[in-house]
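Next up: just one chain, as structure tokens, the form predicted alone.
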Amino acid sequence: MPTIIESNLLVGNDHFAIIVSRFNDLITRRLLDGALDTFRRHGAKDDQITVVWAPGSFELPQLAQHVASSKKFSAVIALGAVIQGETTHHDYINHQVAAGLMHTAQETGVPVLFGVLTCENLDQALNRAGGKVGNKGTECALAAIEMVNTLKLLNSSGI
């Protein structure tokens, strides 16, 4: 019988950062809406959640390595939308913000969620943003409570 991991979803005495993103605020308040319930429904008083503004995606990176090397948080959480425009900036912005934010989850051992929605227009990301796709927000937020509890796990485990 094979050796099975599997965490719950209970937030416990956790604390968690979520660095969002001003620019697209439209979007990214409906994103940060649903991380914050989530929390909520999972047990996580307002004292264990900061949230921290950023003035757009591109910045998100600078600011969870900042956080995530304060030893404060389980976990951090990069909220933004970055929606394609006539040129071909989005590209730029979207894989320098995916590769900065895994950097800093690799370098510092805490777990950083990818929450930027890259959508191709505004109807896509509204539909991201508790629209008809779900909320990246929620989805973000189960899975930095996960992370935080399966590395408790693995630790505890001697893995």
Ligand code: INI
Given for the second form:
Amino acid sequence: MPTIIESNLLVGNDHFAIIVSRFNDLITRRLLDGALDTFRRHGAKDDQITVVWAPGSFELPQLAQHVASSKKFSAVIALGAVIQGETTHHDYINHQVAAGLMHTAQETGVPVLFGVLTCENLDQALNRAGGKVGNKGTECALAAIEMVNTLKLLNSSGI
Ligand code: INI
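Instead of the form predicted alone shown above, give the structure for the form predicted together with the ligand, please.
Now the full complex is given, and it begins with the chain already shown.
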């Protein structure tokens, strides 16, 4: 039999930070609701969750870096919605945000979840914020719980 490391999705005593962009808050509030609902339904109490508002998605990596470096949280979720306009502004934001968040995860060892929708239009964003394609906030909360628990399993297995 192979050794299989696969965690459950139960929240223990861990604390989670959610950093959420105010830009496009019609969408991001829905992502936040999805994340909060999922954490609660998986056992988290409200005092285990801290929500930090950012002006826009571009600012998410700096706040994620600050929060993850504090070592007060087992995982950090970054939520935003970048919707294409008439210029290539969104391209610069998307790539920098993704790279910045990944950099923080690797540098701090704290899981940082990428909950930034990168859409062509509002409809696509709504569909991914509790509409017919799910809720990226929910997905990130589940991924955060799984990452935290998987890292614990790896540590307890001496890996
Ligand atoms: N921020 C977003 O989160 N989504 C967007 O679609 C967006 N657009 O398209 O401009 C956006 N811009 C603001 C940006 O994130 C910064 O807050 C701003 O540039 C100040 O640094």
